[in-house]
Each structure stands twice: as C-alpha cells, then as structure tokens.
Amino acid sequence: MSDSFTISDEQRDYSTFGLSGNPFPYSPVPDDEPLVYCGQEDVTDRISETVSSVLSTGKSKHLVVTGKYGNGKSHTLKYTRSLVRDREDVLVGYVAQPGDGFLDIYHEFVYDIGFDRMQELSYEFLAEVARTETDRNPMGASSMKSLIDDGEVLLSDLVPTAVQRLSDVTKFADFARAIVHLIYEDTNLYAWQWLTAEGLRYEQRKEMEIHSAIDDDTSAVRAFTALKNMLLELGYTGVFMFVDEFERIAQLSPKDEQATLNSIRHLMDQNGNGLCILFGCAPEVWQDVMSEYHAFSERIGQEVALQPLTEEKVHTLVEGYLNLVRENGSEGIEPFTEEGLQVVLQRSQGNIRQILSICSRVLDDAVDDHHSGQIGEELVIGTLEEM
C-alpha cells in the first residue's frame, strides 16, 4: 500500500484568526442562496429598477447583465433570484444555461420550479373554481387539498369546469388537462413529465386525454405562455426567469442560434404583461447579438455591465465573507492586512472568482503553517507562488 497520500477528515482550526472556519469557497461557484453580495451601484440600481417596474406595473421588462468570466454574473442573478423568490405574488425559475434552444430553457425553468410547486398551483386553480362552483370557500392550495382528501369536495364536480376554464385562460387544452392531472395519484408523474417536456408514450397521454406533446420551441413557448396566463388568472403579478450563461448560444449553429433567439423574441411579444427575463451573458457574445439580431436585442433594450472590483469593493467582499464565521468580534478585513489584500487585488485584477479562490487558499496555508499573526503581503505572495 502506498503511503504517499495523507487523506484525513481532521478539520483545520481557524480559531487563531478568530474564525470558526474558512468562509471562502474552495471552488468559487455561487451558492444557490448567496449570503454575501458585493453589489456595484449601477448594476444593482438597474436590476432594482427592472424588477420593481414589473412588480409595480405588471408590465414585462427584461435586462441583460454582461461581464467577463468570473466577474459575478451568476452570483448577481442568483442573489437577485433570492430577493424575489420568497414573494408570494411571483413565480421564479432559474436556467443554468440555454442548452440547444428554447425547448431546453423551458424544460430547465419548469424543472427548477419543481413538482411540488406546480402541484400546489394546480390545487390553487381548483380552489379558484371551487369558490364559484361549490358552497365551499377554500383560500389556497392546502385548504383545497384538505377538502378533497376529506371528501368534502368531489373532484368529479370540479375537474370538468376547471379544465374548461383553464383552457379558456391558456388557449391550450392539453396544458389545462396536464395541470389538473397533477393532483391524481395515478397520473401526476405522467402530467409532470408532459409539463417538463420529457416526452410521454401515446398510451400515457391518452390516459390524460392529452393529444399533443411539448417537443419543439414553438410548443414550449406556447406552454410557457399558458403557465404565465394561468398565474395572472390566479392573481399573481408575474413570472421571473433567470437565464445564466447565455453566451452558450454562440456555440450553436447559426440556424439554431437564430431559432433560439426568435423563440425568445416570440415569447416576449406574446407576453407584454407579467414577464421579466434577466440574462447573464459574456459581453463579446452580447455585442454580436446586438449587431446581428436586432429584432431580438431591441426587445430587451437594456444592458448593464459588471466591472472588475475596485479596492474598496474587494474590502467589502472579503469583510462580508469573514463576518459569516467571526468568533472574536473583530471587524473589517482582519486577519488580512491592507497590503495583503492589495496583492490579492493586483493578482486577481478585480475578478471576484479569483479573489475568493486566492483568499481561500491563503487562509488555509496560514493555518497549515501555524501562522498566528496577520495575513500580510509576504504571506499572500508566498501562497501565490505555490499556486
């Protein structure tokens, strides 16, 4: 057996620095629910204005956040998502990258919402119908579910009317049937598969009286619009969709790239109310889109660019992470010194991903070397030379 490895589950002790752990991620990929965000004022102002406009007026508005790799696009989108997803009057979905077309965007969006949330929407719509079709007055998904489970309301009294009313609202009868079938134990997984565009056998669709499939960009746009219209009928303000790594469309063939952009344009045209899409995109790809696909880029109209962090912002970012694990009540950038962070800034050139990666490595090396003082210029340079 080789003794070259020294694998251990022993944890490092950061107490020398007054910390309970290393707050900087080893792999600087943003958390789904980021606790720290170092905002750039023009970026946060523009995002705030876009989101607030949709929330206050109900009119659709869209925005592109550009920035080079590692400058915080994903972090910005995920942090914004965390700010709006807990609101009860909107539905929020995150798409990690656009895939091969709008069908993939739709699939990722619905999948991010999840089966439980979609089933909850189904119960909410049935509650809406029950309030007009029965003498019951369920005020939400859970009370509707209780009435059905207790046998106080029969599905046979509600479903025909619910399907008809939802078909009228969405102009998509198959979508209406799939939504309603989310509450049946024997068909809810089939309905979920259909709604997520995963494909169903003919026999499975027949069991739900569904005649079509969501299998191309056009049907995906139709299904997305149907979902949004159902939400507006239920009193929601709208839908927020976050599409990250939009620069991946440049990897598609010119034909597929144009088809994807056209599908998103059609989605925007068909949803003048209740829709907000925030894209994260590399600036060079967005410039190409702006110059070559006017019909698409004009629908968005707004772009805001993330810049490399300044010295002041680096301090704010590092302090924010350190505050997550402080034990001794210290403040500011301790145990890092001003000179130490200057080196981090110079080497990273203000790139957030690199700043976090360097700080994480430097802190671990300081602990491993039993360093007990402040983390200054010399220690940071020593670590960087080994990276």
Second form
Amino acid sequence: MSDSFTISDEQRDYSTFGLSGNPFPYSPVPDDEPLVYCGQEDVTDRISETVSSVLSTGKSKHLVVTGKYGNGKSHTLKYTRSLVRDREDVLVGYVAQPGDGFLDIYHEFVYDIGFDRMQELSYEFLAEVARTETDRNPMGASSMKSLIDDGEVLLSDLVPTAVQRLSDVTKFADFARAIVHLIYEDTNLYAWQWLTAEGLRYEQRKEMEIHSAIDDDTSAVRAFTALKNMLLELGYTGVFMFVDEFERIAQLSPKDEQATLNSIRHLMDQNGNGLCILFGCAPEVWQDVMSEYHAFSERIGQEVALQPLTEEKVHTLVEGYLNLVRENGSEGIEPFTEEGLQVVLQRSQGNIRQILSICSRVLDDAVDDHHSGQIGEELVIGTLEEM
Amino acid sequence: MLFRQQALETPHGDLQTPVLFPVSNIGKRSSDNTPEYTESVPDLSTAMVNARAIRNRDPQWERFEDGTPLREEMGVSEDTVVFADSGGFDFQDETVDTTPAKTLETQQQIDADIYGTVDVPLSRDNRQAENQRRISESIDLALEASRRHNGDEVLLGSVHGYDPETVRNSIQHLEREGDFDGYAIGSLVPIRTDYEKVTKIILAARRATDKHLHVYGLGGLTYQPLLLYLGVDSFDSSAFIRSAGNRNYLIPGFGGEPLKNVEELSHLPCACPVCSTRTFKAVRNDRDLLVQHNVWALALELRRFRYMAAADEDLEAYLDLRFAGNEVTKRAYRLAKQQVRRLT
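Coords for the form predicted together with its partner chain, given the form predicted on its own:
Every component of the complex follows; first up is the chain already shown.
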C-alpha cells in the first residue's frame, strides 16, 4: 500500500500574518456576489453611465466590455450584476456564455432568474389584475398569494382576465398561459419547462392550452420580449441581461454566428425601451464582429476595454482582499512588501487572474514554511519558481 | 391516514359517517332500477336523489305537491336520510334551467336532509376559460343558496375544479362569504381514471375544511377505499345500477366482472342475501338481483373498512392488500399514500 499521500483536514494557521484565512481564491473564478472589485475608472464610469441611463430614462442601452483572458470581464459583469440586482424595479439575469445561439441565451437567462422569481412575477401580475378587478388591493406577490389561500379573491374570477390582459400586453397568448400556470402546483413545473425552452410533450402543453414551443431563436426573442413587456406593465424599469464569454460565438459556424447576432439585433430592435445588455467579450472577437457585422455592432455602439492592472491597482486589489480577513488591525498590503508585489506584477503582467493566483499560493507557502514577518521579493520568487 | 368517523345531524336523525349514498333513479325514466335496499341493508338507510329530475317529471312532482312523501314514493323507510343534489351533472351539456331558489324549494318540498347547491360541472373538453367561468358560476349559485337557506337541513356547497389551488381557493371563498355545513366536490367523474389528479383535488379539499366533505359520483368499488383513506365523509354511486345494466358483477377488491366471461359455475362467491341462496344462473339472468347484489357489494366494502378501523387494524396495511391485485388501483393508492404522508 502506498503512503505517499498525506491528506489532512487540518487548517493552515494564518494568524502569524494577522489574517484569519487566505482571502485569495485558489482558482480565481469570480464569485457570483464578488465582495472585492478593483475598478478601472473608465470602465466603471462607462458601465455606471450605461446602467444609470437605462434606469433614469427607461430607454434601452447596451455595452460591450472587452479585455483579455484574466483581465476581469466576468468579475466586472458579476460585480455590476450584484449592484443592479439589489434594486427592486429591475429584473437581472446572467448568461455565462452564449451557447449555440439566442435560444441558449434565453434559456440561461430565464434559468438564472429562477423558478421562484418567475412564480413571484406571476403572482405580481395576478395582484395587478386583482387591484383593478376586485375591491382588494394586494401590493405584491406574497399578499396576492395570501388572498388566494384565504379565499378572499376567487381564482376562477381572476385567471381568465389575467390570461387575457397578459396576452394583450405580450402579444403572446401561450406565454401568458405559461406565466399564469406557474401558480398551479399541478402544472407549474410544466410551465417552467416551457418558459425555459426545455420542451414539453404535447399532452403537457395541452394541459395548459399552450399550442407552440420556444424552440428556435425567433420564438426565444418573442418570449424574451414578452417577459420584458410584462415587467414594464408591472411597473418595472427594465431588464438587465449580462452575457459573458461572448467570444464563444466565434466558435460557431459562420451561419450560426450570423443567426445569433441577427437574433440579438432583432431583440434590440424590438425592445427600444427597458432593456440593457452588457456583453463580456475578448477584444479580438469583438473586432471581428465590429468589422463584419455592422448591423449588430452599430446597435451596441459602446465598447469599453479592461486593461492590465497598474501597480497602483494591484495594491488596491490585494489590499481589498486582505481587508476581508484582517484580524490585527494592520492595513495596506501587509504582510506583502512593495518589492514582493512588484514581482507579482511583473510575472502576472497585470493580469488579475494571475495576480490572485500567485498571491494565494505565496501566502500558503509562507505559512507552510513557518515564515513570519513580511512576504517580500525572495519569498515570492521562491514560490514562483515552484509553480 | 386521514380516515375519520363523525356524526352528521340531519332532520331524519344522526348519520354516522363515512357513508355511501346509493343513487336513486326516482324522477328519471329508469326509476324502477333502484332496488329496495334500505330495509335489507340495515346500515344503508341513505339515498341520493336528483332534485331537478324530480321537479321536471310532472306527474310525480304533482304527487309531491299534493302531499305524497318522497320516501313513500321511493319505497324506502321513513328514517332514510336523503341527499338531494341539484342535478348539476345534467348541465354538462345543457344550460342551467333552475335557480338556487327553485332548487331549494324542491329540496324542501321533498323533505331532503342534505342539500347540494346548484352547480355547473366542468369538462376536460371545455376551454379553460369556459371551465373557469363555470367554477365561478357554481360559487355564485352556492352563495345565493347560502343566503336563502336558513333551515335545519344540511347545506353542502358544490365545488368544482381540476386543480388543487382552485378547489382550495373556492372552499376558502365559500367559507368566508357564505354559511355552509360542508362541501361537495364535483366534476371528478370525467377524470376518474386520472387517479393522481383526483387524489390531489380531494386532498386539497380535505385540507381546506374540517367540515363535512362529500365527493359526487365516485363511490364505486374502486374509489371507495381511497375516499375513506383520504378522509372523505360521504360519497354517492350509481355504479351498482350501471354495472348491472352491463351484466357486471361487482366484487369488492376486484371491481366489476362481466358475467358473460363466466361459463360453468354453480354459485357466485358472495355471501350476500342475494347470492348466498341463489344459483349463478338465477342471478345472472335477473338484472334486478344483480343490482341488489351490487348494492350489497358496495355496502360490504364499506363495512369491511369500518371493521378494520374498529378492530384497530393497520388500515394502510389493509389497503396494501386490498389494492395488491390491480396495478392501476395499486398505483393510485401508492400515490394517495405518498400525498397523505406528506400532509401528516
């Protein structure tokens, strides 16, 4: 039997450095809710301007964030999403990558919103109908649900009106029926499957009187637009869609790539109000899109590029992470020294992903070697040579 | 386990539930098909009649107006507890031709003990909007009946719906806006083969109210144990008449067997007064005897369940055995059991 493994659940002790743990991720994938964001001013300004513009005017606006791998596109999109998501007057969805076309983008978007949130929207729409059709005044999903559970309003009175009104608003009767069926325990999973474009058997669709399917880019654009129009009817300011790794469309066949871009263009054309799409894309692919698909790129108009971090930004980034786990009141970049971070910057060439990865490894090595004091140039170089 | 035993106070005495109401065809043209069972089956002094059919059969209605008692006309004992529904099942294809006031008047005239409110049944063939309209109409009619009714008779609000939310919401609404002694769930006959749906709807109703719960039309052999298990207080059935019309012999635990499938046999397996003293051929050749046996079959099924409960036997284990022989009902019971266990 081999005893070459030494697997242990013993935790490292970072107290020597005044830290409760290693704040840097081992695998630098951005959290869904990033706590630290080291913004580049022109990028944050452009994003803020785009988002604020949609929020203040209700008019649609879109932006592409470009940057080389590891320069923080996903981090930027996720951080922006976490800021926007706190607002109650918008619906926010994140799409990790565009897949094979707009149908996949739509699917991921609805999935990110989630069943519970979509069901809430269904109750919100019923509340809207109840406010006009009855003498009750439910102000949200939960109060609407209570009115139904307590029998204060009659479901059979509300539902036909809700389906009709939602059909009028969305111009998509099947979508209206699916949304309303989200409140029924017998059919809510079918309705959810239909809304996420997962496909349903004929009998399942029949149960809800739904005749069509969301099974191509065109129907997905129609469903997305229906959702957005429903939200505007409910008083929402708009929908924010974050599409990451947009460069993957370059892996599609030219025909599929064009179809995807056309679908997004149609989506933008059909939604002059209440829609904000933020794309994360590798610069070289975006350049190709700009040069080959004018109709699409012209509708986005804006591009902002993430640059490698400067020395000052590296300091801010490392400090931000260390502050998450400080125990002894120290500040700045301690236990890292200026020289140590200089080496990190040189080796990473300002790439955020590599900076975080190196810092994480260096800190662990320092603990393993029972190093005390500061983490300087030698220690960083030593670790880098082992990496 | 939601099975429960209660006493329902009616003008003709306290009724021990759960109980079956055999459907009487009085008022319909085939009224002679209902056998005189209330004397021969002592724990079945109950009957379900159709108020609309009685009202619409002029010569008979005139006799009632002249003072002939319903029970005498039916040939049942004076203490028979009669449930008069509105005859709503006939409105599946026809428009409603009665009112809550007229139906209440009929129910009072025939001296019924339990009143079902006027209702408009659903159909899976209807568009959903039409079914929703019918649900709302039934609720409006029930509320009007509630406002008009102030007697000692038991008033059950008729409720329809093809999903648990609608049924729960409808009962809660009637509970809030009206005054009912219980509720009766309708429209389940057309979907009776969808056991999962029917079970969910009944459970939703049971959860929504602690009052008396009746299920229209599902009191046949297959459903009876399920309904008891789900805590239903009463149910009605015309299966004994319809089955006999098709020469089907009801056997508790197995369902109905067409007697044409049976060739050589001296006696039938049942120990009821009909079968125990007569030959197979005598029963097979006499439709009235077959109807009487089928009533006994329904009564025996109910008796057996009551016995198991009284003997403190494990009712779930009993039902496991009861449904073991039929894959469809076995699956239905398994589904019901899962749903009940989630509730308890």
